[in-house]
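This document opens with one chain alone, in structure tokens, the form predicted alone.
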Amino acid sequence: MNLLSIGGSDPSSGAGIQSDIKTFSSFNVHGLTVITAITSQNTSNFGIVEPVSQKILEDQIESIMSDFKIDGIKIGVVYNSQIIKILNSKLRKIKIPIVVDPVIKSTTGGMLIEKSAISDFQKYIIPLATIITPNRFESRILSNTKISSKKSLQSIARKIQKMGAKNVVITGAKTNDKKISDFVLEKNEEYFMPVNKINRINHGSGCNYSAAIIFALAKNMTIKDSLRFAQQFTQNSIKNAKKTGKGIAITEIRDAINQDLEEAINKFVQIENIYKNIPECQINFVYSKQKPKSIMDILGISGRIVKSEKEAIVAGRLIYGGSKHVATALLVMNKKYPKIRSAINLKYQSDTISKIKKTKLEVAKYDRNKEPKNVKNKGSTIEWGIKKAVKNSTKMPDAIYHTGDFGKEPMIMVFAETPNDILKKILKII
């Protein structure tokens, strides 16, 4: 997949461009870009803003569509009506999602758009917009309405969708001590979208939003879902800001591995009862890269999911090399079933064994009382159980289980394609 960014150049690599760029790599697309004026700004200050020519515009936008398949348009940052009306006349004919994020001023304070081009800003992008996503200042300075009231916020969005977007986003519309909702209005149905308020300035946020909500739109997401999964992903970029410079932090991208596997641990420990299938070596949980070629290439948790009397607590933090004998189960794994990337133990129990074979899920097991002696003294029984489980199968298992031996942990292993496909296995066993 091929995404493109049209915007400024932001050189603290918060925003702009250079963020919208680490956005792509995570969710492993190629990202392209097309430069419509360079900014000078760190994490505290802003400094001077300068357009491109209309020359390398035209140039850049020509070289791009001439060579590559685009699968979906993200426009910010565009400055004065010359580019205005260049993007215009190159975008308008195409029939691929665009979403629009008006950016009018930095997070650090500088303008970004010059105020004689609002209205051609209104007359020529706003109408290539599948999603524009305005926050608050940004939605009145397009409509010239404050925002008063939910009936003069649904009034604001019409203004907007009557200029041309298809779907209105207006990011943090209402706001209190514990929420924050974005209010949409798409063609047929308006609705508000609440996430939990993190209290915390950063710079990037907005773009980390729209950039998400491209992706997932040319994923071909419903406008709802790529809202919510972009919505998902900001929270998350804003929740591991990091305060690299002298200033405001800057949000930070983890790639959509360590996204998906945070997402499903989350998920897993607030499980009812879910305490009860932790075993006394505690749980990992583990999804890799593609083609993994050591336990180096898979997420894992660098210390466990610990029982702490009726909770499942996640004790440690998500890093690659994280896990050993869970990572080492599921390299064994994916090397004969490469489509298995996800896998997490549970403690043995028969009534978990009985409730997979009910379920008609294909299940596995190897014992241990046959594990050789240079087995044991090499310390590689994880290895040696699930290639003697798998040797002779015909199916994916989606479960490995070992009944323990003298001293030894008996144990369910549950695999699949991602941490969600595990979530999905495990609420039908437990």
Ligand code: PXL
The other form holds:
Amino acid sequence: MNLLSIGGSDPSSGAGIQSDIKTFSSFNVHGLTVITAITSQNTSNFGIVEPVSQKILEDQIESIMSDFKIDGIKIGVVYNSQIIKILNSKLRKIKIPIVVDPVIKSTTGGMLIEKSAISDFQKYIIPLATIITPNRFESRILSNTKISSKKSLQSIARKIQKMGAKNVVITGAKTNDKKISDFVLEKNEEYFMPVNKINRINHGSGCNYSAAIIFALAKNMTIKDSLRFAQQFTQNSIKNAKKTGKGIAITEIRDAINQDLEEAINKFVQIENIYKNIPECQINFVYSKQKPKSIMDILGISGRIVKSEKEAIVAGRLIYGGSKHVATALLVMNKKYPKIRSAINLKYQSDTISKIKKTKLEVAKYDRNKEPKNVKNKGSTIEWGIKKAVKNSTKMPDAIYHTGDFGKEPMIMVFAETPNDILKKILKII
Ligand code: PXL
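For comparison with the form predicted alone, would you give the structure of this protein in the form predicted together with this ligand?
Time for the whole complex; same chain goes first.
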């Protein structure tokens, strides 16, 4: 898949086309760029902005359009009327999804569009949008509504839709202490999309959001699913934001392995009564790169998923080499079954084993009492145990368990191709 980002260059790589390339790469798609303007800025100050000439703008578009099949386009900074009109003439007949992120001001205060170009933006850019994503401030400017006006979100979004955008999302439309909600106006439907608020000023979240939407649309997801996907992606990028410069934090985009595991862990801890499945030694949940050579190729939680009263809480963060025990078990499984790249450990309960058998999942076991002394001394029990269980099993086991030994807690380990497949298995067996 090829996605195109049309926008400004941000040398701090927090926003703009540099940020979009990071987002697209994290989805394993090829990112193309057409630069409309060059900014000088860092995490503290906005410097200057200079639009590119008509000639180089047109030639960039020509170069990539004549070569690549493009599956989706995101438009960010367009800066002036000349650029706006060129983009309209090149894109108006194109039949692929286009996300317009109407950038007016940078977080650090720089103006990213000329005031005189707003009316041309309304006339020539808004009609290109499959989805347009203004924040509250931008939605008012684009709908010619005074900032102080009490006009409803509905009427503001409808005005923008009348200008030609198929779907309008006003980001951060409503907010309170805990939640922040986007307001969505589709063709025949309107709704709020609330999400937990993270109180953190950052550079990049708007770009992350619109870039994730174009990926989802290009994958043929519905409007609602695309927005939900992008909202989750952006939440994670804000959660992981890092203060890499001296000023505000830059959102951090993780690779696909991180994203998939993070999403599955978030869902796992929300499973009703899941705390009952947390053993004394707590839980790790891991996801491996393809063909792992060591536990350093396997992503896991640096701490654990821990039981705290009736809640499951993630203590620690995702790092490669974060798990020793579960990752070692996965390494052994992966050698025999290379498709298996995810694993989790659960508390041993005979009920769980019965359910595994009832649901026709394959289960294998090993007996820690039979562990040879030299293995015990080397501290390679888990390697020995999983090898033994795999050897004794004719099919690929979905779960492997042992019933403990003197002073050793019994345990169940579940294996699957992806973290999401682990969740599916868990929901069947708990
Ligand atoms: O986040 C909006 C944005 C987009 N593109 C460029 C930017 C900014 C904000 O600073 O600089 C180039």
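Residue numbers count along the first chain shown, from 1. Keep in mind it's a predicted model, so treat the numbers as computed, not measured.
Scanning Y337, Q270, R254, R228 for the location where one rigid part gives way to the other between these two forms picks out R254 as the hinge.
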